[in-house]
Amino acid sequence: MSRRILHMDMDAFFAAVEQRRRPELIGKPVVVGGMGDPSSRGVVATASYEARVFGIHSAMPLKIAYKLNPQAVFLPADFETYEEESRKVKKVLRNISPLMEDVGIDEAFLDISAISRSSLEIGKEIKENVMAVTGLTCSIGIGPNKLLAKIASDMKKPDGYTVIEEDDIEDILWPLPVRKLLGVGPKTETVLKDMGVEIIGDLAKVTPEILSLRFGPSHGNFLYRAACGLDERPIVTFWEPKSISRERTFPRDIGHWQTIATVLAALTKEVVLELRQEKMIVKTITIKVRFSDFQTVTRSKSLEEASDVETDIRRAVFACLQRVELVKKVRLLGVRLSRFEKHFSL
């Protein structure tokens, strides 16, 4: 049995919810991030198609994204209401297929090898339904492994279909640009520049073993290997949390010891649910503090016994606050659990 891998993507998700529950913004530029405030220190979360034409992406800080286009519509990112409307569009992957790995808020991969029907059937049910249950529309890349599948979703967008097949790796994957494969960061295309490789095909040429002594064996392999198409890693059903974190960044500095309280004190509570959601109980907590220069700086504390009660793990992180000092101003909390067990209910 061949393998089928399916990669959905929603198209400007964050955005495309804001213009869908307001109407009178659809066709204009929508930026969405932080409090939505431009003067602030947030970046993008996303932008719209509109929005994007003026260079506007995410992780932009909200800042340039004004002075890109300062008459785009800027929102605040409502995230509890993305996280509605992404479980509407996951149980509608899981109706196509149990073998689904969630990545991510606005895409996840789906694995159709053992489903009858062809990839063009699969992939229009999947469009449909998902407009018919949240009104937005996403893309969709299907190929022999993930790597190709993913690509094949980034190809057409928004509202795009592609399917990328072992004879389409020449035709269709090596034209492109080499920043395009997973792993190809600004740093590796840099270096691949300077070695003339420009385009996924030129990577392709490379020989293994030039890529290892520039790359190092495991990354260099990785490299030919991707630009050969080959990805065989698997559909993850699960992921074990190797940790859950908060942070808050401030729109301005704050030096109020009561403030720095009360937001780790939210903080705190927000972990904790997330905590009890995956059924854990932890023992370490870390609190991070940036300050206004950026020095930053975090302590960390073991309980005596993992747990998941809210009282015990916010002694844990006043305990590690009493062992920061605060003689600067604060500019950024945040707090992390790690080292996870199972809770086990009798």
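Between two forms, the rigid core is the largest collection of C-alphas that superpose within 1.5 Å. Numbering follows the first chain given and starts at 1. Fair warning: this is a prediction, and the values are worked out from it, not measured in the lab. Compared with the form predicted together with thymidine-5'-triphosphate (TTP):
- After superposition on the rigid core, the Cα of K279 moves by 2 Å or more between these two forms.
- With the core held fixed, the Cα of A265 is displaced between these two forms by 2 Å or more.
- Fitting the two forms on the rigid core leaves the C-alpha of E209 displaced by at least 2 angstroms between these two forms.
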Second form
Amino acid sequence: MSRRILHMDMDAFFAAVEQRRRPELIGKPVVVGGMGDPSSRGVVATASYEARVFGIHSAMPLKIAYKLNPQAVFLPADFETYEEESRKVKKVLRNISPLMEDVGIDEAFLDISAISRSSLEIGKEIKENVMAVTGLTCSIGIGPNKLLAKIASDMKKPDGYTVIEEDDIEDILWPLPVRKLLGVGPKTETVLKDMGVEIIGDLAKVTPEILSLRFGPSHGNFLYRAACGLDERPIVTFWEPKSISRERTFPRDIGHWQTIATVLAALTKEVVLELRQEKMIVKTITIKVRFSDFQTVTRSKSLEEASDVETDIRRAVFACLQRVELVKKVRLLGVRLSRFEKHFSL
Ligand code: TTP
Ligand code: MG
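Given the form predicted alone above, what does the protein look like in the form predicted together with thymidine-5'-triphosphate (TTP)?
So here's everything in the complex, that chain up top.
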């Protein structure tokens, strides 16, 4: 049986959530990121499509976004709400098929090979159900593997539905930049560029031997096959996070111990919330403190017994903080949880 893989990606996710809960923002340029203050040092997490017209995009400093469009509405990121919406969407997908791979807050793969309905019917049902439970649109791509499904979902955003068949590989896949291939990151992209390979069609013309020499046999072979639209990677249904973390950069460097403690407590609350949602208990807690001169220190503590209790974790965070010499002002604070165990009593 040939495989049929679906990839779903929410449209301008954080911005769309904000526009839905504040309908007066619909149709307006909305920029979500940092603490929502465009004069602060944060970066854009996402921009609504209306804001993208001005050249505003993810990872751009908020100050630059403000210069591009001072009229845009700048909002802080509210991860709790986005994660709640994300969970609703993933539930819709799991109801279609339990073979779901959770890739990130706003995207997932679904293996729909065994479902007898047409791709169009499945795509429609997902869009309708996602709209019914969240009021948001998503884009869907379907293909014979994860690689092509992911490329397909990106092709007609927003509210897109795209199918890529094996026959479309030359026409659709080859003109795209190599970076679009799932598994090609910035490092591979740079090496390929040095080799004169910019688009996927260029990559398909390089022999597997040369790619293996450059990237090693495993990645080299993967690249060659990917350029031909081939990808056997399975759907990974159970995913355990390697770590859960939150960071906050301050608009102004702070020297107040009390403020530092309050922010660490708030970050702890956020990571514990996510930990509990994942039904995990954690062993190791790490804090990160970046000073005004960018010197960065981390301190870790392992609990005797893994826990998901906020007071236990906060106590560990403060034990870490006591081991940091606060002689300079602080620019950024972070809390990270790692080494998880599954919580079976839930
Ligand atoms: P994306 O799916 O990359 O972007 P998007 O959903 O905002 O827009 P598109 O319609 O093009 O898919 O990322 C999903 C969410 O992840 C996004 O809403 C915000 C967050 N995010 C960041 O916080 N930082 C980033 O650099 C990126 C790319 C995304
Ligand atoms: Mg998205």
